[in-house]
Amino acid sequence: MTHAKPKPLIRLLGVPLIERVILTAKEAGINEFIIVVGFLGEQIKEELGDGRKYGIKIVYVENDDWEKGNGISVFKARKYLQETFILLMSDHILDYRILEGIINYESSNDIVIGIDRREPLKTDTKVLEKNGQIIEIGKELENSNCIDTGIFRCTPKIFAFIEEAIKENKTELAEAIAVGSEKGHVGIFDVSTADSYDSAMSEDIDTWWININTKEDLKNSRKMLCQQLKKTTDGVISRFINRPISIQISKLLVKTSISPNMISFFCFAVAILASVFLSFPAYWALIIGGILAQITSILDGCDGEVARLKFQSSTFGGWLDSILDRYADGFFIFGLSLGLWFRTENYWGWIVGFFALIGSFLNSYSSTKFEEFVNKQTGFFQFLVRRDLRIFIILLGSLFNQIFWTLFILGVIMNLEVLRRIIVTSLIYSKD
């Protein structure tokens, strides 16, 4: 009995490589898969099943000649592929936007290869292209100007090229592509330029791909995936404090069965505990409450990060997280207001607490709407006061033992930010 594991089942941040490729393709709108299996193929079939757990359909094709080139594997699936299809490798991890781009790319060629302009590595298949057509392709190519990404859009014509290559004892896919390129049937899709992508794609998002051949590649792919977790909409505290910490926590959580919604509820429970400590009149309790509040701010990023890394994002999950955050914000303000009352029995504490509460809720409510209204190209000042800053102010106020001024500052900056958004939006609409 063998305990060996096939390469496609190596886990990357909690998800097997082949499953990550499949779910990435699903994000691009692909829901039917033909998987060619060979050595230790039963393990792959056992892991993936028929695809129903992913909401897709999987058909398996056995390749008894798996020791030969990968062109044979593609050829084995020919009877299932009677129309244009996307051909992917199980060990090539990529951004789903690349797939969207190559699917929508206009080309009359029977084969379109995703190419990259970066400097080739020893393991890369090198490509020489000119005016959008493949001139030469091969690992030993000396004169090249790009590399093969292992991402293809093909018509059934590719099987004729593979068959022709097999007759010459050439079994690698690259050798069959070379046959097609000699006949002028192979074009390119440049994944390294935004111009190749569908106009609906955002040009400020870095797309990426990587071929997993070594442990170093696996390490780099983890780094790339984690880099994708950072958001351009992150506030200043999230960008420089919360996100670097939450990503490290999420890298551990993806190895467990903990779901994103479980993380959301745990984060909310910590927020309740923080508000209890904030309500105590003792200074030591205030410090603990502030620290716990900041911990919730850090953990608040983990549910979304784990969801994206494990392809578990859902509309319900995002909605639930938003509701729990609003409840937590309310408990923080109430805890501070109650703690100030126990200390001073001054009604002003409840008044500033009320304005802090209203400002906090309206700030959260108006944030998404404001971003929908305001185009980034308008030239307006786009700094937004976000939840990460609000909670960080609570932490600082707790550490300096200044409950009243914490509530006062929160009330002022939150409501001023809402007022600013109203003014900016009205100015934009007055130009229409």
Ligand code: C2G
The other form holds:
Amino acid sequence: MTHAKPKPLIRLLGVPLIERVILTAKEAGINEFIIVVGFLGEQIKEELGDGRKYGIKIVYVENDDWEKGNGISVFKARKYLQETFILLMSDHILDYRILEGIINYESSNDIVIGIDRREPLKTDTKVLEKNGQIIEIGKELENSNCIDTGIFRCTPKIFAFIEEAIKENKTELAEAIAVGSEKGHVGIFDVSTADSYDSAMSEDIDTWWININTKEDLKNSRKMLCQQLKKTTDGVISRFINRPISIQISKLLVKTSISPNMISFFCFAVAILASVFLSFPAYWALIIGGILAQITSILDGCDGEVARLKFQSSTFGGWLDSILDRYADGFFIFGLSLGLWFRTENYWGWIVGFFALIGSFLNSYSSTKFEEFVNKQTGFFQFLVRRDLRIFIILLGSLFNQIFWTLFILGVIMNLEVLRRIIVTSLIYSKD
Ligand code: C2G
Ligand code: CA
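Switching conditions: you have the form predicted alone, so give me the form predicted together with the named molecule.
Now the full complex is given, and it begins with the chain already shown.
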């Protein structure tokens, strides 16, 4: 053995595969886990512990027969599984909405298998289903119309099927499921029917799963996970400029132990530095200030991205993120107004600064409720006027050495956007 690391502990964007599976299940509301360990099981136990650090409960079951089929592994856990449970593979990465879907799916079958209609790969277990019931299952099926995703909902009845299969020397889980399906007890759940709507995150991404076998699979899953990092509420600058960069940075950050809150604070510190530069009368300082401001706008994506990739999102973090952003906004505009005053001693700078400031604050203040009202109804791509655009205007203004016009444009655009929101909301809701 050259590398003595069990496959479930391979890291995918900073999180071991098995931990990903567990935390995804937790997102779907599952809090108790039975993990069957075999080969190099000690390392897995050491990594995950009793689950307390994740706010869940983990019980381990040893399987010394790990060289036999995976049906044996499931069978060894029977003592702990006296009610309906979800059976997952430690190397199948999946979207939590598939789990929500299969948990809530109405079916009287003892086993419900998550299936996918895509073309089978060599490694896939093939399934032939008819009217929602499984007729045949196996790796070598000639006639199949879907594949097994490795996501199951089971009643303890499954152990009887496994036992029966074992008697015939069949130790693979698929073979036990075949026993159950012959008796007409196995149904399907099409994973593509899982609800793909997540109010904040997904846009047109599908619910997905990947069986990680090769380096290529790891690469694809990384791509999938990164695609989901964008938010429906991202503005244009964020969508086309900031996110593509911040996601690359986040890919590096997840490999470290840097927490989302640390990123939020770091980002804030850079913002303060940016506003100091913006307040200097020299043109070169203004340019540096504008560039630093844009950098913080990019980094502002990283705290949330790392939080989502590492299952570290928190209510506090989200709140901190937005509070620090508001402070930074205030400092940027104050820095610009001060810089203008140093240069011209014209009090008009303070007046446009005031309008830019209040417009920026109200733009953020009104956005959450407004998006709740409107976005859910329309859903299609919109030109969102948000902080990312604000900071981009500051960048352009400082590159062109136009502080007054920067503040002026900010004041106009931000207040017009607030006005637009008032009008749109009143049109939709005036009848309530
Ligand atoms: N979050 C968190 N902890 C932090 C920061 C953020 O848990 N310290 C989570 C929260 O759920 C928060 C979300 O991440 O609601 C914010 O996601 P971001 O991707 O940081 O998005 P946002 O800052 O709103 O926008 O181009 C940059 C983007 O416009 C940044
Ligand atoms: Ca952020």
